[in-house]
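Next up: just one chain, as structure tokens, the form predicted alone.
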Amino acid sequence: MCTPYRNYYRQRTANQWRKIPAEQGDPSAIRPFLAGNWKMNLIPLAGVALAARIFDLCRDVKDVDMGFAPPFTGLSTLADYITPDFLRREYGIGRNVFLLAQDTFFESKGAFTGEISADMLAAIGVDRVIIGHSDRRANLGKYFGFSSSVARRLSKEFLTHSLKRLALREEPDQKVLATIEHLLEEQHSDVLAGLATFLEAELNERAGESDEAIQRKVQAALSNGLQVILCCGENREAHKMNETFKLLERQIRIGLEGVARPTMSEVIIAYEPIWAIGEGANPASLEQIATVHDFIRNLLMDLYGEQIASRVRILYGGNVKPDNIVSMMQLAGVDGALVGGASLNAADFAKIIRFGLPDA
């Protein structure tokens, strides 16, 4: 590993990744970037309030760029209150501050009832938006009931009433119809209720946006002037039967699509295995975190060329904690993290952002 650098550049030789030390404040040097996402927490005064309490114990670290992310309520408050003529005249910091989003929606306005577009965001002095979080990617699911109400359309009593409904029509299908009339048959009663069960469990785990939601959305955001922080990672499942890169070269192929070579300096990606995230969980070893920021870096190398991949920063998400926030920054191809449960204590969050720093 090499020496946690605050500002870096990074090449590729012998076919492998590395970080150069840079001089702080060098417009081309790499910066890494501490992003705090608060989910569904703090009304939002109490986000000022803690913002204010990083602030003063990040005071004059100008060399790392710093992030929050509020629920939709907070933004404006917390946007009122990080001016960059405020924080540089308060605590010696600034234009290395940024305002985050949570999420967006992929279309600027309509019937969309308790979405937010990306233009709103925007307006509001929105600097980057966070998508793909695995949050919405794994968990809607267990949450809105969508797997329960499947599991229900394959009782008895709903398949007997949607077999009279279709046998209704004109032309009906009757594939359709011959499936149905199976599955009532006396002898297949165990199959149905088997069925029912596993697609329940099977939705509970993964229903949530679809890659291409994500993509719409990720278009928007970006055509709105807002940055993107893209998320990417693997549930337990696939981590254990070893398509981790099949999943991740999935979701940033769809993710990225019709991004532009130019437009990925507006890009941000981040790791976030979904095993390790939640309380209770281990965060991914150092070197599962290390192959797997490689493997995203060769593949965006593969899709926009070696000097954009060189330069993409790509955060790592799972249990950051200020224990281990220096080992994870050693490593070449980890360009900061996306930070949950510390980012809600300052004194926890200074740290993963004062990293390789004496404590304040």
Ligand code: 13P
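This structure is a prediction, so every number in the text was calculated from the model and none was measured. Throughout, rigid core stands for the largest set of C-alpha atoms superposing within 1.5 Å between the two forms. Residue numbers count along the first chain shown, from 1. Compared with the form predicted together with 1,3-dihydroxyacetonephosphate:
- A displacement of less than 2 angstroms separates the C-alpha positions of residue 248 between the two forms, with the rigid core held in common.
- With the core held fixed, the Cα of residue 237 is displaced between the two forms by less than 2 Å.
- Core-aligned CA deviation for residue 216 between the two forms: less than 2 Å.
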Second form
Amino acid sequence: MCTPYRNYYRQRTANQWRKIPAEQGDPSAIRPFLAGNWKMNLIPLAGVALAARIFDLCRDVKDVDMGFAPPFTGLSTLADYITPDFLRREYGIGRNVFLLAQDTFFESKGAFTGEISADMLAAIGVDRVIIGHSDRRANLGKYFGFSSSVARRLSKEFLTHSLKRLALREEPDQKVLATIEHLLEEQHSDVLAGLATFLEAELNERAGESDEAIQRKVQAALSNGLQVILCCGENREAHKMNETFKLLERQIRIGLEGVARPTMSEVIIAYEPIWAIGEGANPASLEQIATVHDFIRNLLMDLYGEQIASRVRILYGGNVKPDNIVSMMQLAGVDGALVGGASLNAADFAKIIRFGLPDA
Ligand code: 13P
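Having seen the form predicted alone, the form predicted together with 1,3-dihydroxyacetonephosphate:
Below: every chain and molecule of the assembly, starting with the one above.
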């Protein structure tokens, strides 16, 4: 039973985004995609139990795609559970359920302890992979201790030792040697201390995956037949300084570099402003979401032309909840959502998937 505003299927024509009800089976219709990013939560069986409750509450939902991104440890168990045949038999759904990984590494195999390659994910039935999530782009530094180890390395003792070692190399880089010598001069010890403090603070804030690493992950995923959910988003500082567009443009241009036009059908973009993510934060305003999604769409048009850009799904993420999903989905440029906290609660995530439908 559809309420009048559940008319989210899109047909996009020249420069015009319209939400109109699609004919059944219309191949040009764009299906909304509601995905739950479970982050580092739930052991495998708890994940299956959660998914089962959600399917039960969404038996009548056939016209949106839904996705679940458990941690790596939960992928196989969930993959075994969500086979289309089983879902069709048990819940009357199936082909609209997608298994997502939260990350992948770009090399295919080798001495990369702890990493998981894209072909490993494909082999266990993963459909799509989230790449460049802000949890990974930013903030990793403070957990991995990059910052304090970099700061330590700026001590006089460490630099003196490094200078000796570098000088012994066959072809030492003269510029590096000169820089270290310069820093080591007695009168620069306060510069060293200042630099260490600055770098420590910077890395605490920002150290994480680079745009270039993300680009390589996108390539690895696509070449292994996985679809990509490329995340982008600005931090609070960039938001305040009005640098959102500049930052997003960089993230998207570099992230998609090398992705050929035909392959763009395998790419979904997720806009997740960092300041809007997580408990205690507020979602971006509808106006901000609409403006940024338009910006991203226009950028995709520049990169790939209108026909391709109009078919790329752009999701919003950042405190998506049952009480705001309807108004977000009513925005012409929003094709779905990437949901964190609320996706861990069956009733809440089911309501999000059911946006615009009466509760189950
Ligand atoms: P929240 O929905 O908890 O704000 O998280 C958003 C997110 O990071 C999804 O990837």
